[in-house]
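First, one chain by itself: the form predicted on its own, in structure tokens.
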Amino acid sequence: MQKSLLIEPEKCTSCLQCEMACSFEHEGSFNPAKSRIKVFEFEHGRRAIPYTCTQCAEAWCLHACPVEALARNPTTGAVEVKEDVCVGCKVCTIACPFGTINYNRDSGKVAKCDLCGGDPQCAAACPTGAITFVDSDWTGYERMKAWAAKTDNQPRA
């Protein structure tokens, strides 16, 4: 069973939890400008974000890279950089339409959410439940179920 990060921005503080918790898990450091999930803040702060890569089933970025550095991972179904392989040309970033990828410069390599192996540190990070990983079957059932019963305005026979 695949699974997908779920997130759900009316639930997010902008606590950044979830950028720690990620620069923790993948660059040693908590700093929150080497996450590979940001929050973005709109309306002054009074809505927050959360976002990142999507692992889109067709990759444009995987499709994109000159030198086949980016491969899914057939447990995770993450597309993840092999790193000893990326030379750092920053197609993918131009490919993917999102702007999820991104180039380090410190290691002069690009990066992006790999689930962290299956077990993504932002979800177990969050407190408000704002990022879970979930069934990827079932990513939108919980929002179609609140959409439906507000439209839910037929009278009952």
Contents of the next structure:
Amino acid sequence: MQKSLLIEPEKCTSCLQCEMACSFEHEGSFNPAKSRIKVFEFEHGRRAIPYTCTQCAEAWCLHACPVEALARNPTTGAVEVKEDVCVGCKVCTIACPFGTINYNRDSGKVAKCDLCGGDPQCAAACPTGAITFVDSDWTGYERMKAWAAKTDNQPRA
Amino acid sequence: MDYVVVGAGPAGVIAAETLRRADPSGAVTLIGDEPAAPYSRMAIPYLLAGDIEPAGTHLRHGTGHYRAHGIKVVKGRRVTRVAAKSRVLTLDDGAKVKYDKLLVATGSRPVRPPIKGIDLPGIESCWTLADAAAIARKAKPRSRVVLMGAGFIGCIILEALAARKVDLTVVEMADRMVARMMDRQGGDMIKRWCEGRGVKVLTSTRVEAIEKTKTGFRLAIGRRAALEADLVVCATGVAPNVEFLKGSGVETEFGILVDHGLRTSVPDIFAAGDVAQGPELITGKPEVHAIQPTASEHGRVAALNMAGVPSHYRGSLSMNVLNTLGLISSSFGHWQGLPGGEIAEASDPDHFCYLRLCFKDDRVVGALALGLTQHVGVIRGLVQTGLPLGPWKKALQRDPHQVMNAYLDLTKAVP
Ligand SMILES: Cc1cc2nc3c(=O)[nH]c(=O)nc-3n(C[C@H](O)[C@H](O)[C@H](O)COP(=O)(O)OP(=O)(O)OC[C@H]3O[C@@H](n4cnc5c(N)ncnc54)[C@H](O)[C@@H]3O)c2cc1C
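Alt. form predicted together with its partner chain, vs. the form predicted on its own above:
Shown next: the complete complex, the earlier chain at its head.
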């Protein structure tokens, strides 16, 4: 069974361990600016949400690529960037409606979450369980539940 | 079922692959007039800059991709006529090809302004792999190059020519660079940035005539001035390849008119990509959006409908991303604004930073961004989904840079 990142923002304390782990895994340095997962803060840090690619089924990035530099890893289900093929044209960065594939000026290529080949370091580093790596079915279920809870008629506190 | 796709660019290739998947038993033929394996024009600048080899421009890699997918590729053959009643194509060698469903994905070709000397040998367009090879032979370090046209394509070529370390002058008729993708403010910032990096940029300037000199060319600009050049590259616009459809009954305006299913006015003939003029996402008006994402989306939807899988295309969204010597800019949708809409801008010219959002009613309909590379895709997300902004509209009007937070909140990603 393929696994996905399950993100539960209510558990996020904005400690940025995920960004550190991600940049270290991919860039070899602790540099949140280069992280493929990004924590966004609301209300001056009172709420935070870790945000990264959901490896969506539509794969807008993949379809927009002019040179087939993006491909889905059949084992992990992640859409991965082939750095040796990517020409750095950035069309995927404007085509992806989630904003989760971005240009890296240093490499001259684009970068996105690749689930670390099946062992996502952000999840491993998260101390509060806000990011976990779980069976895909379960995240689908949880997402539906979360969505249903938000779209019902109850006013939000 | 015999499916024939004319034009082996991104729209044609994606359509052929989609046809194969949607109708495993149909015969799929892809006919293109260029000699090389199907490639992406938009990879040409990176070839010119020396970043990749010619094979790096190919749409699909690995030998035998098309054969493995049961797609018959006919290279170096031009379709010259379409007999719609009998459903027969004529090729330039006289051969006839029968079709049941036809996709026209013939793209566009460069056009030049009608001035004296414009067709002299050695004045190059930058549209095909062959063009790129011709430019590469002549664009040597320090050679004097005049680039005519600073539109989107011109500016992409500018970047590649600069990488070849030529002595570069850009001549543009309009009052600013990338006039169709940037407003005055953004265009001026790009110009100032390029000038600061050693490129001469002449806007509101017209090349009046070109003549041959002993070593190259002399370009008359304005009344008295002239430019000397070893190489002239022309990026002065394009026209769709529709001539071979004469007599077929396929209706054209600027491009081939298509509906939300990419159908033309003639049954069983479809069109996709740069050659097609189809509904725009927000207004629904027929427009040509000559960009890679539209070619890809058109190709897919057209193929599905050809194969009998009813598919509705909501419409194309104009979007571009440009790198001019390290300054990255992007544009989305109706960045000029729509009648009755509102506009919010945040600009920091000293740091070459600019963000402009255009609203209509309760949604974002267009945007410009300069100096922004992280998460720009969410702007497409907002425009594409037409997400009602609610209270975020006011917040965005105050500070356009809140766009990511607005997006996250509105898509309910935040608890
Ligand atoms: C230098 C350059 C840079 C670009 N950069 C970008 C960019 O950064 N972002 C972006 O979104 N877009 C960019 N584009 C535009 C993009 O390349 C096009 O939108 C895209 O190629 C359109 O695909 P298409 O399949 O519709 O047409 P094309 O790619 O033009 O393919 C059509 C093919 O059909 C062939 N053909 C024409 N007539 C016939 C006939 N009668 N019989 C047989 N074959 C025929 C043509 O020769 C061609 O091979 C760039 C273009 C150029 C030239």
